[in-house]
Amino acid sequence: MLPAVSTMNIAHRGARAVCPENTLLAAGMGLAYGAHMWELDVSMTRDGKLVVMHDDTLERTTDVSLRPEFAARAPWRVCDFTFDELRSLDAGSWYVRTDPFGQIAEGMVDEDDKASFAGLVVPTLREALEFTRDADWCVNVEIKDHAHLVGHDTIVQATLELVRETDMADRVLLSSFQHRYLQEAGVLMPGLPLGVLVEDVAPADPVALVRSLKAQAYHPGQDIITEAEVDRLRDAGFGVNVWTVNDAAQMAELVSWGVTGLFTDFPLLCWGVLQDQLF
């Protein structure tokens, strides 16, 4: 079952502020930091394998641009690589090179942790689901928009097949910015909780949008949600899970509005804020 709590602490791509995102290490860190669930992104390789990767390209979160054998294949789209090629990449050392959240500079990542990042691999969706199941945990599976990529017509069915095969149907919240995928999922796996992702511009009527997609939750960016909209959505029986909230004061404010979940890169910070709300 999905977490039965007032506000879910959702580790965004795992605890990505302190370790490489969308790796099993990041997931495990999110679990250790008290997150109620984690969020991952699903992409498809050229040969149809489902992998956990946010970007359409591999440059930011792997060493692909440093590998001479792949130099001619820029911009290194995920869907242009086979699974074996992708699996040969280092998906961890980039974090040490770039320190994306400044946590290394602040002393929040020690030398042993940094050493453990080297050689991390991009996990498969199956591995991520099995990890989550074995940890007795939950996960928000976001299917990336493949409208112009390999897999647009197959990624939903393939994802749901893995959810079934890993016996994770009661522990998955499925979301996407590509709302067609949510409609497909509702037909293929009725009853699976769905989250409607939106960004940049709020829909005129969020309640109507969520209802039209037969979803259970609305997932807005924190810059396009208001307290009044939270009230309307909650009164209509829908969850409101907001992304990506990394400031403690903003977390506390959104909790006071009654949101049901906070996607955060800092799940330990969120844990502290939610603890404070209990006392």
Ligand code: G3P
The other form holds:
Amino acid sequence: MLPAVSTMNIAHRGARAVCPENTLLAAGMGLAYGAHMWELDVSMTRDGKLVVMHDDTLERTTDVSLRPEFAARAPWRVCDFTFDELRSLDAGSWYVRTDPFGQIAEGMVDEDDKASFAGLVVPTLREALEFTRDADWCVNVEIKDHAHLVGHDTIVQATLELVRETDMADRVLLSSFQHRYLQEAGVLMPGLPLGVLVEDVAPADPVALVRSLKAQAYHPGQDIITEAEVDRLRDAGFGVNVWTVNDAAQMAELVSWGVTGLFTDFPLLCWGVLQDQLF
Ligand code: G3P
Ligand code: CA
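Switch from the form predicted on its own to the form predicted together with the ligand and give that structure.
Following is the full complex, with the preceding chain placed first.
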């Protein structure tokens, strides 16, 4: 079952402030930091394998641009690489090179941790689901919009097949900015909890949108959600899971509004905020 808590601490792409995002290491760190679930992004390789990767291209979160054999393949789209090629990439060292959240500079990532990042691989969705199941945990599976990529017509079905095969139907919350995917998932796997992702522009009527998609939750960016909308959505029986909240004061305010989940790159910080709410 998905967590029965008033506010879920959701480790965004794992505990990605302190280790390489969308890796099993980042997921494990989120679990260790007390997150109720983690969030991952699903993409598809040229040969149809589902992998955990946020960007459409491999440059930011792998060493692909440093690999001479792939030099002619820029801009290195995930969908132009086979799984074997993608799996040969180092998906961890970039974090040490770029220190994306300044956490190395702040001394929050020790030498042993840094050494453990080198050679991390891009996980398959199957590996991520099995990791989550074996940890007795839950995951928000976000299917990236593949409208202009390989897999637009197959990615939902392929994702759900893996959810079934790994026996994860009661541990997955499925979301997407591509609302067609949610409709498809609702038909293919009735009862699977769905979250409606919305980015820059708030819909005129979030309750109507969530209801029309037969979803359970609304997933807005933190800049477009208001307390009044949270009230309306909660009164209508829907969850409200807000992304991506990395500031303790904003976390506390959103909790006071009654949101049901906080996506955060800093799950340990969120854990502390939620602990404070208890006392
Ligand atoms: O699902 C919440 C959040 O992950 C959506 O945005 O770009 O971080 O995948 P993004
Ligand atoms: Ca995401």
